[in-house]
Each structure stands twice: as structure tokens, then as C-alpha cells.
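Just one chain follows, in the form predicted alone, and it is written as C-alpha cells.
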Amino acid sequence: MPSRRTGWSRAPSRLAELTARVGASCLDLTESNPTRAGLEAPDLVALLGDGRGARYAPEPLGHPMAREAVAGYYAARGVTIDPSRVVITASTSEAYAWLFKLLADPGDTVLVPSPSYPLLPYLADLESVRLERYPLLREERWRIDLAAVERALVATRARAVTVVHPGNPTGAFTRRDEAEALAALARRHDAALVVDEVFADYPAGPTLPADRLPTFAGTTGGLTFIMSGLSKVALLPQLKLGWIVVGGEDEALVAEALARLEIVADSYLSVGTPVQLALPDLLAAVPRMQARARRRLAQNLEALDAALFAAGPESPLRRVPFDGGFYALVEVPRTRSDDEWLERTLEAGVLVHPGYAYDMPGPGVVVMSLLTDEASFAEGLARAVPLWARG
């Protein structure tokens, strides 16, 4: 018989049922897949055509060229990273799985933020790890509830604290004082920090506020693992390459973590050679590739704010402030349940996500992707905003 860890319910969710009923005619304002969003892509055939890729000579922690390219990516952001502390993975999801294996025994606890991306419970189940959620304080622009983190660390003896930076879907970059306090808490309670930074290249404005931390990479403190990858950095999820940067002041502890990760990586050898050889050129092209995405994110955000303003001063609609990322949250009247709003919005031919899909505290929030193509996004707003404003 299959294991209990894979015994998830496969019954369709209400969201899936309603979406299936509407079908392909719906304007999808949740589209965050760059390969379906009409964004320019580089000539991958040329970039992946290095003849050396025909030879299989696996390096468990990653090809030296790839590890150096990741270090160069951070150097361009003003952060010095030792390439020997870089581990190449097939994706951020795989990085999570490897880190859960490294840090936790079956039944151990890892702390994760709430609200957050709904993939994490599945990854934890597959590694037989328990998740304990700590709240992000919505009324304080998603500030981390540090007191709740400490209580959870004491109560569960958690092996790691996960930070999504910026949050998904909240878009909140961690404040500098939060990051310092969180690192101190983790170190005091013998827990590692696991930081997911896949959206860190997409602040909502030209610069981050001074009190926000651009990246955990290069910060000092206890054992820290920073994850990112091509899926969002280069808008190329189909190439299946991510990375982990291992940080920490204790050189012996970092070395032990890297040695153990090398055995984990050697057991899978999941990253293809051609994409690793192409990584220097792919990362060199990132500024051009991100420029189109940034323009779209900014244009759609402007369109959303204009549509909410046009709804009038008596409108109950409000965009939740955020620092960056791909997603926007809109507060809608609590006169209807999230599923009722979902159904009414779908009847208007527009798909958004209900807040509960991301463990949002309380009803009355819809989630949409600012990466949606501009024409579809504008038309979707024209249909949905007046509907929401009427309550």
C-alpha cells in the first residue's frame, strides 16, 4: 500500500470546481507563469548548445562555472558570496526538500509564515516533517510576529525557521530589524534560517525603503540557507535550475552542512549539464529579461490603482500595500464569503484567487498576478472592480 505521507485528499477544491465550470473563456488574472504570459525569452537553443553538455561528468554541488555564476549574480547586487558555499539544485522546491532532509528528522518541526504559498505543506509531508505556522501581522504591513516565533521555537524545538522574502503573496520584504531579531532567535534556539528569495529582484518601486533588507545573502549570524533560481530571477521556470547559498559565521558548521548537502545532491544528481554551462550567459541576460517584466508589473499595478480610484470615494475596495513580488491583494466587502466572491467573479468571466488559498487570515481578500498580460489584466479589472464595489 502507498505511504501515509502521500495520502492527500484528491477531491477537487471549490476553486477547481468553479474554474472548471467556466472553462477557457475566463480572463485569468492569476497567471504567473512567465512562459505563458507573453514575455520575451532568450534564444535558449543557442544558449543550451554548448558541446561540453554532451559529456556526463556530474559535480554533486554543481558545476564550478554555475556556482561561480551564482556568486557573480550576488556580486552584481553588492554582496560577496564564496562560490564554494553555493549548491546548485533543480528548483527551489527541490532546495526545500534537500534542506528538510538536512535539518530535520521525521516528525521534527519547521516553522513557516502564514499567509504563504500552499506548496510548503506538500513538501513537508513528503519529508515527514511537521509544519508550525507563525503569523505575519497584516495590520503592521505583514511584520513577522517575533514573539509568536519564539513561543513556537520553545514549544516545538523547531529545527528551522522559514522566511519567504518577499512574502508570497503578501509581497512584504523583511525589515532589517526583523531579520536581525529573527537570526538571533534562531541561533539562540539552535535552529537554522531557511530563506526563500525567489521574488527578491522585483521591488514594487525603483528602490526599496531603507528599512527593508534587499537580501539575506551576506548577512552574518547563525546557519542560514538562501534559496533562489531561474524560475523568477530569469523568468525561465522550464530550465529547472535553482540554488542554495549557505551562510553563517561558524565555519565548521557551514562546512558540515555543505558536506552533508553534497551527499544529498550526489544521491539525486538532478540538474542537467547544459543548463549549468549556460548559467553564466543566462544570468548575464537577466537585466534585459527582467526589464520587460518590471514594466508589466508597474503598468498593471498602475492600472489596478486607477481602477480602484475610479470606483469612487465610497467604494469599499482597497489594495493591500506591498513592497514587491508578482501579486496584488485587494480587500473586497465581507458581505459575501470568499467562495461566493469567487463564483460571482467567475460568472463575470474573470478568475482571481481567494485569500484562503494562501492561508490568509480572515475572508475578504482576492489575490491576482500582476504578471498577467496587460490587455487581459485591464479587461479583467473592467469587469471585476465594479462588481466588487457594489458589494
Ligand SMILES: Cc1ncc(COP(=O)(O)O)c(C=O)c1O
Given for the second form:
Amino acid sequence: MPSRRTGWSRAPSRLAELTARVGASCLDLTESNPTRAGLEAPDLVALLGDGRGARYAPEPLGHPMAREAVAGYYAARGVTIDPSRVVITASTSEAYAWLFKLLADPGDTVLVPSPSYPLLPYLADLESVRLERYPLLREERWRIDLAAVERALVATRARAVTVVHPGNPTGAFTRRDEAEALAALARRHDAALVVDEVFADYPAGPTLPADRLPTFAGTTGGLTFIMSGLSKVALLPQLKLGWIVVGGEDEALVAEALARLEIVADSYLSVGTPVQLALPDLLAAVPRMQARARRRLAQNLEALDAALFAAGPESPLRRVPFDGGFYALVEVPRTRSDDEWLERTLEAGVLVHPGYAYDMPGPGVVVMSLLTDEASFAEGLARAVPLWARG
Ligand SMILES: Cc1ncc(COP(=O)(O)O)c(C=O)c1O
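Given the form predicted alone above, produce the structure of the same protein in the form predicted in complex with this ligand.
After this comes the whole thing, all chains and molecules, with the earlier chain placed first.
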């Protein structure tokens, strides 16, 4: 019989039931798959045709060229990373799985932020790890509730603290002082930091505010694992390549973590050779790919702000401030439940996500992807914003 940990409820949620009704005519304002949003790059996929990929010579932690290319990606951001501290994975999701295996035994606890990305509970279940959520304080622009983190570390003896930097869907980059305090807390309580930076290249403005940390890579402290990958960095989720950078001042501890990760990686050897060989060229194309995405994100954000402004000074709608990433949150009146809003918005032919799908504290927030193609986004706003503004 199947295991208990795979015994998830498969009864369709209200959200799934409602979205199942979405027809082809519906405008999907939650699209975050770049290959469905007009941002595909066939020329980059063609780079996988290198004849050297015909030979299989597995390297558990990744092909040396790929590991060096990742170090080069950080060097372009002013951060020096030793390629020997880079681990190549098939995706960031796989990186989470490998790190949970490395850091936690079945039944151990890992701390995760709330609100956050809805895949994390599944990734934890698959490793038989318990999740304990710590709050991000919305009224303080999603500041990490450090006191809650410490309480949870003490109460659960958590093995790791996960940080999504910037948050999904909050778009908040960790402040420098928060990052330092969190690193100190984790170290004091013998927990590792696991940092998901898939959106770190997408600050919303031209530069990140000075008090925000651009990346945890290169910071000093205890054992820290920074994860990212091609799916957001190069808008190539279908190539299936992610990475982990292992940080930490304690060389012996880092070496031990890498040696164990090598055995985890060797047990799967999941990353294809062609994509690893293409990685230097794929990462060289990152500025071009990201420039396209940034134009899209900025244009949709401008359209959103213009639509909210046009709703008039009495409008109850507010965009929740954010620092970056692909998502925008809009506060809608609490006169209706999240599901009622979802349903009414769908009746107008527009799909958005309710905040509860991301464990948002309380109702009254809708989530949209700014990566949606501009025409659908503008038309969707033209239909949905007047509806929301009426309450
Ligand atoms: C915060 C966050 N982390 C990780 C991922 C997964 O990335 P990957 O495709 O590398 O598994 C996503 C995908 O949307 C994400 O939003």
C-alpha cells in the first residue's frame, strides 16, 4: 500500500474547482511560466545540441564547467564564490529536497515563512520533514518576526530556517539587519539557513533600497545554502537546472556538507549533461533575457498602478508595496470572501489567485503575475479593477 506521506487529499479545492471552469477566453493574470507568456527563447534551447553532450561522464556535484559558470554568475554580481562550493541540481525544488535530506531526519522540523510559496509543504512531506511556519509581518513590509523564529527554534529544535529572498508572493527582499540577526539566531540554535533566491535578480526599481540585501551569497556566518536556477534567472524552467551555493565560515562543516551532498547527488545523477555543458552560454544570455522580463514586469506594474489610480480617490483598492519578484498583491474590499472575489472575477473572464493560496494572513488580497503578456494584463485589469472597486 502507498505510504502515509503521499496520502495528500486530492479532492479538488474550491480554487481548483473554480479555475477548472476557466475557458480559453479567460484572461489568466497568474501566468508566470515565461514559455507561455511570450518570453520563450528557442535560440537558447538550441544550445543543448553541443556534440560533447553525447558522452556520459557523470559528476555528482555537477560538471566542472557548470560549477564554474555558476561562480561566474555570482562574480558578475560582485560576489566571489569558490566553484567547489557550488552544487548543480535539476531545479530549485530538487535543491530543497536534497537539503532537507542533508539537514533533517524524518520527523525533524524545518522553519518556513508565512505567507509563502505553496510547494513547500509538499517538498517537506516528501522528505518526511515537519514544517513550522514563522510569520512575515505585513504591517512592517513583511519584516521577519525574529522573536517568532527564535521561539520556534527553541520549541521545535528546527534543523533549518528557510528564507525566500525575495519572498513569493510578498516580493520583500530581506533587510541587511534581518539577515544578520537571522544568521546569528540560526547559528546559536544549531540550525542551517536555506535561502531561496530564485527572484533575487528582479528588484522592482532600478536599484534595491540600501537597507536590503541583494543576495545571501558571500555573507559570512554559519552553514548557509543559497539556491537558485535557470527557471527564473534565465526564464528557462524547461531546461531543468538549478544550483546550491554552500556558504559558511567553518571550512570543516562546509566540507562535510559537500561530501554528504555528493552522495545524495550521486544517488540520483539527475542533471542532464547537455544543459550543464550549455550553462556558460545560457548564463551569458541572462542579461538579455532579464532585460526582456524586466520590461514586461515594469510595464505591467505601471499598468496596474494606472488602473488603480483611475479607480478614483475613493477606491478601496491598494497595491501592497513590494521590492521585486514577479508578483503584485492588491487589497480588495473585505465585503466578500476570497472565493467570492475569485468567482466574480472569473465571471468577468479574469483569473487571479486568492491570497489564501499563499497562506496570506486574513482575506482581501488578490495575487497577480506581472509576467503575464501585456495585452492580457491590460484587458484583465480593465475588466477586474472596476469590479473590485465597486466592492
Ligand atoms: C520561490 C520559488 N522557489 C522555487 C521555485 C521553483 O523553481 P525551480 O523551477 O527551479 O524548481 C519557484 C517556482 O515558481 C518559486 O516561486
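Basically, rigid core = biggest C-alpha set you can superpose within 1.5 Å across the two forms. Numbering follows the first chain given and starts at 1. The model shown is predicted, which means the values in this text are computed figures rather than measured ones.
The Cα shift for A57 between the two forms, taken after rigid core superposition, is smaller than 2 angstroms. Superposed on the core, the two forms differ at L44, whose C-alpha moves 3.4 Å between the two forms.
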